[in-house]
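The data below hold one chain only, encoded as structure tokens and taken in the form predicted alone.
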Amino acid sequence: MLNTTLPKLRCPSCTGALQVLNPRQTASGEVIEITSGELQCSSCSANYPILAGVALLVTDVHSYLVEHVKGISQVVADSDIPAAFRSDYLEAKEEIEIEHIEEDLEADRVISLYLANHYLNTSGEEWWKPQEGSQSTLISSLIREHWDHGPFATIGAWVDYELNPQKQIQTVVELGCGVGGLSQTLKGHVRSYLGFDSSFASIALGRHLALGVPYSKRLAIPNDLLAGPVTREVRLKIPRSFDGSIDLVVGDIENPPIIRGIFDLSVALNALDMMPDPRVLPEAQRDLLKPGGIAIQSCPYIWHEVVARDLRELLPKTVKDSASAAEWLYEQSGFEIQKKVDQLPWLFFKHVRQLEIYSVQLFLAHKTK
């Protein structure tokens, strides 16, 4: 965690402000990387630990440690495990199955997906190509058509064409950012971005990518899975040092740990419909904003059987699809819909022999209240 991006955070509990305890410390000219250390909040006492850099500020630590243990001993030395936490940790360690189940955000495919999905594009090595083997025709002209024109490709131009003219985007919070890919987008365009997400490995991973931090694990994707799950490595280019200009830190949408009303853009991609109550995340959005604030959603409205009857018991009788529905939850959250695309292509790469595709509907909303 940087020390420029300790202003920004609030205790996920009380949204309290917090202080740094026995902090570990590298420098890069005036902004600092606490390595490891305490986040404690002033109001409620909270303790928060930080953990290869990575801070944790989820309202209970003790669960978040063992059922995120998967991730989180991939980097970290059981040594810097808080005391309090280390033995339930280490008993959940001892269990830990190899697998690559899809649910599991600290699986390893998961991650590697969000790697290609945010970091990779088309203009270089052919990555998407078998190591062994012929190549699918069909899913490299996919590739080449659709990669580099997804979600993050709309939000760059829609940020520098159509707001950053008048400055009006200088601060960006992002839920549920994953691996930060979007910071390398708006990088340049805007002055700060600072992503929160529930997986460790993929903070870890993106504060790696976006700030150069170290990361003891190499960067792979899946290939052909005969070889193994993530197999194939892939060339990024890592920036050397950083600015305090971006930061990811490990936190819950439910309960933001970020300071309220203090950004410009906020942004949710692919979050809508795995929340239990979908009505919290345009809340969200809209309480980190300032006023006038916009927000950015993209999903492609997978919704659990439960949660979609739950909001359809919610909607009125003239709402009828998934889309309408996003946008009366965002309007009846105090926004307006400026701009949108219903349907945009947005692909998702599993190994060399199965390509998702999915269409997501992007929208712009300008808060009004």
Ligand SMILES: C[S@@+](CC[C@H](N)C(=O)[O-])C[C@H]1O[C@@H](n2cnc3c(N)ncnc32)[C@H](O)[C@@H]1O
Given for the second form:
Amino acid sequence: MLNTTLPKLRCPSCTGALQVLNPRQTASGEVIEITSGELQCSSCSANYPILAGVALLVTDVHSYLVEHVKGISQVVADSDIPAAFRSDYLEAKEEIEIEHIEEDLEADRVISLYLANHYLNTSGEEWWKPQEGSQSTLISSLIREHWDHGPFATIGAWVDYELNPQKQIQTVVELGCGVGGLSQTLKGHVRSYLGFDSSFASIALGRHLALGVPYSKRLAIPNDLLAGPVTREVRLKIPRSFDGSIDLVVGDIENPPIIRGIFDLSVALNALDMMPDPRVLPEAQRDLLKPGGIAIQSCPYIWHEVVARDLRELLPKTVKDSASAAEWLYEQSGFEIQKKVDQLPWLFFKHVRQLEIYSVQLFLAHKTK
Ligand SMILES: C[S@@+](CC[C@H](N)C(=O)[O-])C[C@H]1O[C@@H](n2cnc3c(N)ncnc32)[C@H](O)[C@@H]1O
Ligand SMILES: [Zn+2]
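In place of the form predicted alone, the structure of the form predicted together with this ligand is requested.
What follows is the entire complex, opening with the chain shown before.
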């Protein structure tokens, strides 16, 4: 965590201000990376650890450590886990399983897919090409046609050309930011970007890719799965220094560890359908914004059956599709929709024989209340 991020952080339990205790830091200067230590709430005295530079700002640190052990143990030494939680953490570490399912956001393979999705483009090497054997011409042509024109490109154009000629968007917060690739699109166009996500592995990798802080693992994506799950190393331009304008922390959308009411833009991409109660996301985006601030939301609306059932109960009878439902949720939270793309292709490269095509809705809304 950078020292310059501290004023923007708040206790996830009570929104009190935080102070840093026992910091270990890498360099001296105006902008300092705090590699370990604790954040303490000045109101409720709760403590939140900083592990391998990642501030862990969740209401239940003990449960988080146990549930996210797979991602944490890849980059944090056991001895750095706070003593009070270490034995349960080590017990959970013993039980880590390698699942075949692809939804574990602390799993190496899943994180590597987001690395590709957020940080690779089609202008350099053909990272989607098999290292052995033949290539799918369909996968190759879809990637060439659509890869560089997904949600980040549209958001970049909105922010850069349409909304921000007078640089009125200066401060950005992203909820469920994954590995934080949007920071690279917005870099140079806004003054600051702060992302948070509940996946430790995503934040640790994203901080390396976006800030250049050290990272102990190699950067690789899947190729032919016969060779192993993540076998193609990729070369990326890693920043050589940080200036305090970008940072990522661990946090939960249900209790954002972020100061309310100061941001010009709040973004949440492909997270709405992951919320047990989707109303929480527009409310969180609204609360983080200044009056008149802007929210951007995208989603492929892959609702869990139970979430969809509960959502249908809330919706007016006239609302019959997912995109209209999301717009209604944002309007209910005090937003006015101003721009939208209803069907935007978003490609997800899984390996050399699997490419997922999502069609997301992307919209931009102004906070009116
Ligand atoms: C489908 S991924 C999308 C990641 C990124 N926003 C993108 O569009 O590429 C959903 C992300 O939301 C995060 N997430 C899900 N529920 C969350 C919560 N309650 N709080 C914070 N992050 C959450 C996940 O860890 C994951 O990184
Ligand atoms: Zn507190």
